[in-house]
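One chain is shown next in structure tokens, namely the form predicted on its own.
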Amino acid sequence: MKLTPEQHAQFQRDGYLFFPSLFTPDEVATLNAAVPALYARREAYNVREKGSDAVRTNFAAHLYSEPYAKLARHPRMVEPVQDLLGEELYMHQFKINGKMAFEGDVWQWHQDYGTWKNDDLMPTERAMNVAIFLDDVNEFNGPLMFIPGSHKKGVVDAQHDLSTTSYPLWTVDNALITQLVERAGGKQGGIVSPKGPAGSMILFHSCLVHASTSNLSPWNRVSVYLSLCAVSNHIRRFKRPEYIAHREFDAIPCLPDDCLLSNVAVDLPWRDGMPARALETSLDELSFAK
């Protein structure tokens, strides 16, 4: 999936691209069918909402779920990022965020690269997220909010929020958010929120400041996120468990475009359970980075 010159220019200006209905209903149904069993597992890789049994984030499903192993290698998700970064990619993080009806909590204002830099020692922001909607996303069920152009600010000051939700983030303070929103247009476009049917896809820069509100509606808002990083830009520290920040830096080989609905074989290294090493962490900088 090759991007047009106009899409390249739009990404450089706004920091994101939106592709409504990029995946078909049948493809989305295949992915959705696997979610209940994944969320039912009592494993460390299922982070639940604070004070609730609802899953906030399921990590690393591409290592133990066949549909998500295929999605992790899907050309519609991998090739546009490779096109923008001009380099082969590895999977830094894979998650299924479940902002469930009535229970889905907020994600505070943050940059993803802030966490990757501070926790994982990722050298530069040559990485980005690709998100695909597994449910219809509307203004009521906690859609993503972006500050257009905020990626041009580079890495901004952030504080490590360990208390607001069940998942710690390096978050941006309200004063800076106010400045960034005003600079982006204030009430006339300073905050945008791509919405659309299940199967839509968003690609966004790792420095783009974003957030989402709680889901008070009766509709789930489940989305898959691939965090794709340039192979040369791999992380230099294993402070976080392997199920959160992956440690295999080989380039992703893309599967055929119809892989979600075909019998393409995929490797599932954690099919029989997450290995003990996936929980091991270290504050040491990796020796090959010296």
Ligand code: SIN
The other form holds:
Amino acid sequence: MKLTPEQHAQFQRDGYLFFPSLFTPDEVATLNAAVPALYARREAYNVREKGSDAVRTNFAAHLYSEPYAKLARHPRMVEPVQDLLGEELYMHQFKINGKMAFEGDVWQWHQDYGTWKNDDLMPTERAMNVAIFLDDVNEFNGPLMFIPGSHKKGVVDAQHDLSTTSYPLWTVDNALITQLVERAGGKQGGIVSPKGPAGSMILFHSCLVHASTSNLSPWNRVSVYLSLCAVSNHIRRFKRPEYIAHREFDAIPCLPDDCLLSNVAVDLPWRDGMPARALETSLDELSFAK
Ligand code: SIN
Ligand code: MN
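Provide the structure of the form predicted together with the named molecule, given the form predicted on its own shown above.
Below is the entire complex, every chain and molecule, led by the chain shown above.
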């Protein structure tokens, strides 16, 4: 899937692109069917909400779940990102975020590249976030919010918030958010939130400032978040466990377009459990052969 010149221009200007209903209801059903069993696992890669058993985020399912291994190699997802970054890609991070009915907690205002730079020593912002809705997303179930154009600021100041939710995050303070929203149009478009049916996809720049509120509605808002990085821009430090920040930098090979509904074989290296090394971390900057 090649993007049009208008889509390229829109991405440069706003920092995101929205593709409503990109995946069909049958394709979404294969992905959704796997979620309860994945969330039921008592593993480090399932991070639960503060004070609750609801899963906030599940990491690395593409390494142990067949439909997600296919999604991670899906041409409708990979090719537009490759088109925008102009290079082959590897999977830096893979999450299935729960934002479950009544229990899903906030994601504070943040940029993802700030974390990848500070924690993982990713050299530049040449990486992309992809969100794929597994549930319909509406104004009530905690849709993702963006400040359009905020990616043009590059990496902004952030504080490491270890207490608001169960997941530590480098967050942007209210004064800077106020300024960025004003600059983006204030009440006229300074905050946007793409909403739509299950199967919709958003691509957003790794420096785009984003957040989501808690989910007080009776509707889950399960979404897959994939972070794809240009191969030459791979991380230089393994400070975070491998199930959060991946360490295999091979280019993603795409599968056929119908892979979610066909029997195409995929490799599942963690099918029988996560290897112990996935929990090992290091503060050293690693050297890699050029
Ligand atoms: C994220 O920013 O990683 C997640 C945001 C969300 O799930 O709303
Ligand atoms: Mn994020």
